[in-house]
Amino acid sequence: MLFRDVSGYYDRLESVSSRLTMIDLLSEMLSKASKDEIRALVYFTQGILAPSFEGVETGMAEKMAITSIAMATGFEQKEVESSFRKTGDMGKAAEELAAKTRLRRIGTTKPSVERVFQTMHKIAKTSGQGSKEVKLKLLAGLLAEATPVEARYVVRFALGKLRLGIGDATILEALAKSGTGSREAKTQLEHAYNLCSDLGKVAETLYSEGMRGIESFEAEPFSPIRPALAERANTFEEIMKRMNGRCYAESKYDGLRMQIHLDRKAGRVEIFSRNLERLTEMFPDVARAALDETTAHSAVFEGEAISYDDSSGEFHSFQETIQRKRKHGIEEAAEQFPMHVFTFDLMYLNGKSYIGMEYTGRRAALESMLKEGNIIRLTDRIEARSSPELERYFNTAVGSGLEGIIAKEPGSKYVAGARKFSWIKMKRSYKAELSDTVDLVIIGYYLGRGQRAEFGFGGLLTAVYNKERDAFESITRIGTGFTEEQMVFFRKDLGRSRSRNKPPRVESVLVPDFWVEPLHVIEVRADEITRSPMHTCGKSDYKDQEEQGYALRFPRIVGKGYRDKGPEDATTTHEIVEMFKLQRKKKIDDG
């Protein structure tokens, strides 16, 4: 399949603003894919060269691609610059310059789909002395071959800027009408992407299998799972109802959440993140323990990483605990924050899935693998009959410093990458305020005023996630709360992917005065959730002025920095309207 081809339609899906037109644009494209082509393609069209767990990017900077062009096109570099300054985006300089090239083609090669992508690898792949150069006469041989628009499309690949506006939730309904001829088939190849976290391979297995293989698909050791997610309750006599009287309650530590992959006859161990994040270098001490402390061949399971004191033995907060996620100083971090995983589930184990399982099941398997250990420990728990009995080992967890319960339904299966009522969380925070944190997506920044004018930072404009249209719904303006050393942070790592023009999948009114990509997610705590037409989360139609959405009230940042979490992983506009009914009627309960 022809580059120039599927350029085509990334144009044509730039300019549409119908989410249905956009899965009949992208269903169009991927059935022109072989089998063969087909990973490369999703992996394009995600704006990635693989897998967001494994880690590989182009490595390409804005100066390097300025190079590349001038080298391609003739131009000096300080015309690109000046093109690049009036579009503020270097894909459309790279078409402007690519259409009044001053060199002349050589040859007629027309690359394909693959061979851009291979290339991107190599660019990807090159390092050491040298390397510099080595990549820029990569990219500059690709776009030498270009035309215009493909040339937009080589460039904001190669710098991670694809701004496509397209979801892998969308794209999994495409590939669904695509290989199917029915976007029914999305929940079953949304199963499949939950067990891998891999939507190349989701492609690729649907190509060559068909349904069949995407119907058989199984959870395996080193590719991440997407983690199982809780609901929220306000009561103790909620959750028993929901859990038909009976239930199991875990202690739940506010730690780092790990994935650990382990394969003992390879000798091999990898952690994962929440975000699916390859964390293996970090943590050597947890990587020892996966197999000194388990007797598995082969397992999958996660737990709650969080360090204490050694002296003490008490815990540390998250803000200390996440220390040892670093690059550098490594050994030294592990001996200052040692670390206890507290593992509470298992997905996998000597050669069998266990994500069909029943939880009590899977809990049992979990105890049987694990020996007596320092560093590797199961979750604390009880089985609870009562709401009475649920609260008093609640209360005992808190008074422990812990962040609160988790109750699971005693037959409930994993649910990957899913958010269900089978697992619900009960945290010291619903006492007070909003009843819990939520998750936001960073999608713009303001600049600052008056005595922030020096930091050049003034606030945050964040959204929700919304599934159902995959796109992003601001929900609140945050504007105060934050230290000087979080608006130094902000505003330099904002400044990276800032921009005056608003990214395709965000929906707001309220325009900043930089928008940001949606990459970022943090942790915000409020008073309560309010209604507002200023807002487009859980509105119909954004753009209707009369309509009530949904916004913060007093909104603050907790923490320091950014989540663990990618920004479809934040909270979801379903989410924030089941919140604000649970809100409302302890209103109406508290009387």
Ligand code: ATP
Second form
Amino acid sequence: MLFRDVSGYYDRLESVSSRLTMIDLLSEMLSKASKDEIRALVYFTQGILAPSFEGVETGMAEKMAITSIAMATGFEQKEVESSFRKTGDMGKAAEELAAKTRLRRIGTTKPSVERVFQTMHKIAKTSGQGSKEVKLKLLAGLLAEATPVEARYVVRFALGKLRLGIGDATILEALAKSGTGSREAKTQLEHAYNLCSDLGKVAETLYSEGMRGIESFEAEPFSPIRPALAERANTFEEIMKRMNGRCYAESKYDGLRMQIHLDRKAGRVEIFSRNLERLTEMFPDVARAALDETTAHSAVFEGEAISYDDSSGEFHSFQETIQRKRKHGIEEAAEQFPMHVFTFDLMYLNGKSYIGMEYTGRRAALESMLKEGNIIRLTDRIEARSSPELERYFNTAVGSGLEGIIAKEPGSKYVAGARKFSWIKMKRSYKAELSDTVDLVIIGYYLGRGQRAEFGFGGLLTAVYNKERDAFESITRIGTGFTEEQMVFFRKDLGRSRSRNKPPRVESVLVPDFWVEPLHVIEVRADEITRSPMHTCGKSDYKDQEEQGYALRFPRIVGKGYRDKGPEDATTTHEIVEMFKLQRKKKIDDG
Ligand code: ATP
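I would like to compare: after the form predicted alone, may I see the structure of the form predicted in complex with ligand ATP?
What follows is the entire complex, opening with the chain shown before.
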């Protein structure tokens, strides 16, 4: 498939706002790919070279792109810079200058998707002395053969800013249509995706083995599984009712979620975060313990890692635990902040997937796989048959400094990548405020006025994720409660991904001073969820100025920086609507 055709589709996709039209166009494009091309095409459309847990990046910065564009078009670097300044989009600068190129086009071949993708891989792999020049030449080589529109996407991709505004949910739906003729298959494709977190692999399986391959898709070591998530409830009675009168209640530890993959024969261990980022090098002690303190030949299991004070034996706070997430001084940190990993689930053991097995069976296998050890432990739990029993256990957990409990349904499977009532959390904070903190995606920021002018930062515009519409819907503007340090941080960090234009997939009535690519997630506490026409969260028609959406009252940021979550793992519109109902019920219950 020619990259020329693909970039033609990308160009059309950029101007489409209806999601259905977008799915149709995308599926038309995907249906043109062969089974050998589909993997690369899907990754390219996601704007990545490989699934994000592999961490493969081109390593190209804006300055390098400027040089490459100059080399390929014969313009001066200064001219490239000035074209870039006009739009703030290096892709557009490449397009503009490629259209007026001062050099004679070289080569008569039209690059295929495969070739563009392989060249990007080469750029990524080139490292060490002299690598910069090689990278520049590789990119310039591609640009010299590209049409102006192709140049736009080649440059954007190289910089990791494809900006098509297409989320994974939309790609899955388009794949279902292109691979089976109907969007219905999306559910099964999504299930396969949740098991491996690799959209390219799912697409390749679909194109080479059809739906049979998708239906027999299994989790396996070293492909991270999208984590199961917990629902919320207001009362212990409600939990018990949802669990049909019997459940297991586990202590909820407030640390770092870890998914540990191991293969003893290969001597290989990988640790993934909640956001499926590789953490292995940062936790060599945990990686060693995964082999030393278990009997598994191969396994995928999960736990919450929390650091403790060696002399008093007490747990450290979450803030101290995350000190371990660092790139330097790793062994020293391991000594200063030793860890326990409280394991709570097992998804794979000795060649067999455990995802479809009941909780009780998974837990029994997890228990028998662990040796007596210091680092890897089991979460504390009880079996509960009544709500007073649950409440007593909750009080003990909170009394000993833990965050709360998670109730688990004995007969439930491991629900990868979804928030379901087979796990229900109850946290100590639920007693006082709105039933939970929420995780919001930053979509814009305001410049400071008055006293804050010196920081160039006056607050954030934030959104929730609407899974059905694959869109980020605004929910609140956070204007107060920032420390000076936070203001400096946000100004600097968001300044890098700001734009004057609203990013695709963002839906908002309010217009901030600068839009920001929806990438970063923060934790926010609020007093209440209210109805308001000013926010698009929960609106059926984004353009309707009268329709009531959902908003947050008195929002303030919790924690210092970003959460370890991708934008699509933020709180969803559906959760907000459910929390709004819980809040109304709580108000009635409390009189
Ligand atoms: P939260 O802010 O409550 O941690 P979250 O969105 O990160 O929310 P949830 O699925 O809502 O995640 O809550 C479950 C989280 O609690 C898990 O991600 C995990 O990190 C942590 N956790 C701590 N103890 C347990 C346990 N015993 N079983 C399952 N998860 C646990």
